[in-house]
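Listed next as structure tokens is one chain, alone, in the form predicted on its own.
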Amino acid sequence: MIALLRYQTGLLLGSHRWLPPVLLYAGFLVVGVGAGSPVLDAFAFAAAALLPLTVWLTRVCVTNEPPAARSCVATAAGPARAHLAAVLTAALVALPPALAGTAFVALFSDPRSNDHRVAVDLLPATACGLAAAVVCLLLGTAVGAVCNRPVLHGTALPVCAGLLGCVVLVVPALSPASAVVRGLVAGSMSGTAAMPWLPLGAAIPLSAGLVAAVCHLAARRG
């Protein structure tokens, strides 16, 4: 396994097609995040962000073999294990950004409530908001896994079927993703944070078993 993420690494980092969702992130970051925002509800906003990201570099991850390479690989080490190394890759890709974007909020916002009147402990905030960055990107992986090959195919419905995940994850509230956020934004309001922990607890099985039924399908499917 180690060896074919340094090979799907290797090949994302050299398509260069991983710079339009991380400046995309970033972007979001620079223009949602401005100095003197209030720390949680940056912290949330951060974690919404990594929703997009995660689920377009799974999308390139998983698609960013020629057919013909993706045969070679998927015959030297199967197709589950193959396939599971390029969604794995995306999350790991995505782990740097996310970790950045939660030192650039505890960096530069306001730690206080949103009507600036409570102080907030800041490293609590911060380890509430680097558990929603975790969550987020763990969730975000996952839909981006279910909604590419091997189980939808082509760029359009696929495309689309992404971002519905991205919408499907933050508004309702059962969602892990949307718990999170609803919850910094909620403790944003009497400036106290409380660690995210089942959110947290749900979304790991949730991603994992996720992920597992997608590499299992691309063992049917070949």
Second form
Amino acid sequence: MIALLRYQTGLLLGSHRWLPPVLLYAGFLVVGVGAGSPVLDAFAFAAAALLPLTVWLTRVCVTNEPPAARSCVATAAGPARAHLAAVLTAALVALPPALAGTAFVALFSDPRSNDHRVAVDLLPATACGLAAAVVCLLLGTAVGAVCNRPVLHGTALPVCAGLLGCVVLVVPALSPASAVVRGLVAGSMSGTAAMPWLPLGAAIPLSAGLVAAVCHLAARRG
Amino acid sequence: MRLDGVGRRYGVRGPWVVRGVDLDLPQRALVRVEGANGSGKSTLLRLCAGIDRPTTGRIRGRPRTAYVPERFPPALPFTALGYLTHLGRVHGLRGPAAARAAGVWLERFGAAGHAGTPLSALSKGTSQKVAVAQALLAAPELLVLDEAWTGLDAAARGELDRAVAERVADGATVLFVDHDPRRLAGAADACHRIADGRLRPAPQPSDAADRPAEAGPRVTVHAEPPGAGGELPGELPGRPVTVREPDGTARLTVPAAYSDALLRALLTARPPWHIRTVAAPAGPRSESPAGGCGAVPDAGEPDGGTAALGAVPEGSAPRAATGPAPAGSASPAVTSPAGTEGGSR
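Having seen the form predicted on its own, I'd like the form predicted together with its partner chain now, please.
And the full complex, kicking off with our chain again.
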């Protein structure tokens, strides 16, 4: 698996296709998180901005290889493992931007509540922001995996499904990503940072299950 | 490895591409699959390689497998050596061993000069060499070749023939498709034809030695046993047609692709045999393979070296023949055991 991850990472970094999603994420942060914005609001925004980043990166990773090259790797490692490596590479490559975004928010936002009256402890707030980033990273990767090959083929359908997936993750209260973002926004009102244990606990098995199902399908469909 | 009642269709209501395939792929076998365009050859090969899973039936006992696609895309952001090193690791080699094997295989296919070239800058033929090297560098137990010879130059085609023979001699299974009926002619252990999605045994010149015209280029090795009347080692590569001379020596005739593997087996046998001569068969037989292939513009590939070897006068000083005989375009690995063998005697 290490060899596959190295290969996929080399492929992704060498193809430079990681650049547009990462630039989009950076742009979101710069525009959305001005200096002096309330820290928990800013963490909520930074976490939500990870969703399009990870969905896009996952699409890049699973479609990066030409079919013949994919066949060579799938023969050597098995199609399911080859696909899993591509998805994991997307999550791993999204990790440095996610950490950088969290650090950016921690450094440049105002550690106070929404109305700038109640002071917020920066350390627990950063821990909450990091947990929210992990939840969004996992779910974004899983949704990216579900919206692309081998489930949906072509370009138009996967891209539209990915966009829709981002919206679906943020809007309803059921999604763990939405829960962490809402939790942070609510915390920002009162100036208290509550660790999002429940969404974190839900996001890990949910995304693992989705990715496992997609990899199983990759072995069936090729 | 065995395929039992394997069928494959794409989509729930799609037509069956292949159906009811029972196929035995034993170890140490070279298996050819024939069929018209679109008959399902590639699908069958992808099933055997494990890229696709059968819709019905099952495949059991797939060993470590490598696959060569028909067209290898150059659109990967690696150099040739970098890509092969990555793939070597994916195939299970350790880092330094992967890089070494990558260099060796590029060298064997005459692409060592392109090791540092980005894949996107390679010609079609050179990127096909990379595809072939990718499959061979970890010595797979099952090698699946989907028209892997397409786009290779004559020297590389001959080298691939020999590499295939080497894998089979090492006990691996090689499954291949090629549109050239002379490809490894007479060397295949089994031949199957796919038509209407069904797989049937194809007529195969199994007793190829009797019909040299169909057998493809062949090479005869005249070898001397280590002691008086020594028995030949069992399981010689290429199932040689053996004639024992009254003086105890043996004349072994194999498909040209197997000549190196046969020499290696004889020279590394314990105790080692002594090679007297290596030659294309004398008499009318030598006409058909050499002449038949020479008449075709792009041929002369596997027997380019061996036809020249026919000029080695039989019965000339045996020790002298040992050195130059397997050389020519043959791999250096053959000459080196010959050297050690000569020195040890």
